[in-house]
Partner chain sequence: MSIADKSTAKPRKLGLKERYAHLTRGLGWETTYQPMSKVFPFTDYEGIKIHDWDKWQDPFRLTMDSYWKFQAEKERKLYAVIDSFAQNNGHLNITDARYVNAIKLFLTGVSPLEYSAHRGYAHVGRHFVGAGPRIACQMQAIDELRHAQTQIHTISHYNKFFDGLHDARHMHDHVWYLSVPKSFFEDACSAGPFEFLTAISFSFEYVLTSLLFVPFMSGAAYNGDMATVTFGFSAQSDEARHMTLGLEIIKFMLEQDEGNVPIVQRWIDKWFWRGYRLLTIVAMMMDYMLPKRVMSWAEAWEIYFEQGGGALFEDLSRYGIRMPKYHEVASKEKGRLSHEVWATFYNYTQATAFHTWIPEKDELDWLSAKYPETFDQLYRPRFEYWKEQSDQGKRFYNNVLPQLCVTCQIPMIFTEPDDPKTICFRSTLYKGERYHFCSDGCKDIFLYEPEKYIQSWLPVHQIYQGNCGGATVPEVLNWYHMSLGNDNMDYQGSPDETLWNEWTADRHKSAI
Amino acid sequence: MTLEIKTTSLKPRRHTFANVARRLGADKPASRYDEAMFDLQATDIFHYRPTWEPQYELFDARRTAIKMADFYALRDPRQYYYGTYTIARSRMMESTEKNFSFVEKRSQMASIDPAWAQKIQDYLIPLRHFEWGANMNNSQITDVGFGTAITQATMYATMDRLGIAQLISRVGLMMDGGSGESLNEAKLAWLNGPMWQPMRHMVEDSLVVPDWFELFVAQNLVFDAMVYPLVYSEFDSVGQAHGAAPLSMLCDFMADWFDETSRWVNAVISTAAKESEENRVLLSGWYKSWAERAVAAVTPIAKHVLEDEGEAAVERARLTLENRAKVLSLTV
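Now give the single chain's structure, the form predicted together with its partner chain.
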């Protein structure tokens, strides 16, 4: 049964904005994602060259070697615009908050074996700085990237990485009784601990990569694909035997986030690779050089946490990444 409420209906003169209609091929109702994404960025008629990079226009497709007939092909399969993005994250945070209070109320972190708790301190808490590097890299792409399709999604990734850095910090604060000592200790490890130096070296090198698409491949494909599966699934599952089930609850956000975000990263890279052989060669080259760095960067951490099993776990992550890259039509 349906009820019909009578309303005045007026015939609209057009269904969407003209720029959207041009892209859809006809004036037809468009999604909110399309209206809030297409052509938001200026592409020509710039008044002044940026004083900070006068060799380029304010927005300039030449800032990457990747060539696209249309940068708006780099769509986000999640169709995130600000509203849907914040609502999705607030939902994830809602269950994360429940997990945090569940664990806190029962003092569950205290039930983790002390030796494993130390390992968590060693492998997890310094990652807040890795996340901060990821925040800077995505902010960089948002700054100099071309076209709102990619730059709005990297803006969301920028804030995601800050949020994750803060979640990791909260785990540290839960473990150190709220004193902040775990965070200080993690920072020292990040700065001076031998196990972290290949990772920090790699992250700092990424901070000065001039080509934003290379940076996208390095950070959002390679670094993340080596760090997330290792930390949030390999280390996590070994931790179960040491009473670390509560940590899985605290890190559930990161596991879900990685799955969700990988869909977007895959779509961006495969679209660019399929555009031309030149793009595919460039992307494959970037993939290869950064994958080597990333494998070397996570190996000492994996060995510390998993000991003899460490190298095998790294190899599993590497293989997964390699297969993923193949699916994205990169040469590995």
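Would you mind generating the form predicted on its own now that we have the form predicted together with its partner chain?
If you are looking for partners or other molecules, they are not here, because only the chain is given.
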């Protein structure tokens, strides 16, 4: 007796969801990011208008002056959806936790020159309040932004900024022996310290910006591009001569995060700028006004930390941001 086994191939009638197939232009296999992002936001059949802004629908493209034929063109090049985002951050935090454990077990923070340790207290720990502002701003964009392509990514940025604020707080607690005194001092510096008031003024003004895309430009392009290179590169490099190498390990997450997130910010702004001349003019105007504020905000801090070299460091950060904006098709 012979047993013959035959196989039959089944050809799928379609490879992905219809809405994804329409957007990609053909019925072809889509990435999980595409299927988890496209058209997730409702566009009609809303139950009510917001009572606080009855001129808008719950999700309304008119909440920004930027016009897009399709807001889902503002894709995230990292292709983060919940699964990939949490996996990526878990890996980054595993490395960060090892760094904290290494520094803490060996009491390496005690090797930092006391004068420089005071400067770290002065310039780093109050930034937890800057990160809180960034958390609030990205949360606002998530709330009123249009299209899951942007609001999904800004929600992840919201949580990232909360995590960074917590890391800064942990650095402070490590420095003060867990007493929390460093956090109290940082709060007073943020509220009353002369060198922090331009920064605080800028952050608080950003909290009430009505146009969510302007807020995206202000926070995720301009503010971060002036603060992160100064704090986690310029200040960090000078700190090496004062025994601050352990701080570099503790802040490695922030440096890596900024490089990764910049790819997403660049993609969003470049896509919007290339959509139309009107968009490019709007984005350029927002960039110019907030860049001026950001330079003025970081200058007193840089002067305090780097003294005579402070203005030169700020100028380097400004030129880097300016060149970046040019690449993104903005007029600077």
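Just so we're on the same page, rigid core means the largest C-alpha set that superposes within 1.5 Å between forms. Numbering follows the first chain given and starts at 1. For clarity, every value in this text was computed on a predicted model and none was experimentally measured.
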Supposing the core is put in the same place in both forms, how far has the CA of R13 shifted between these two forms, in Å?
3.5
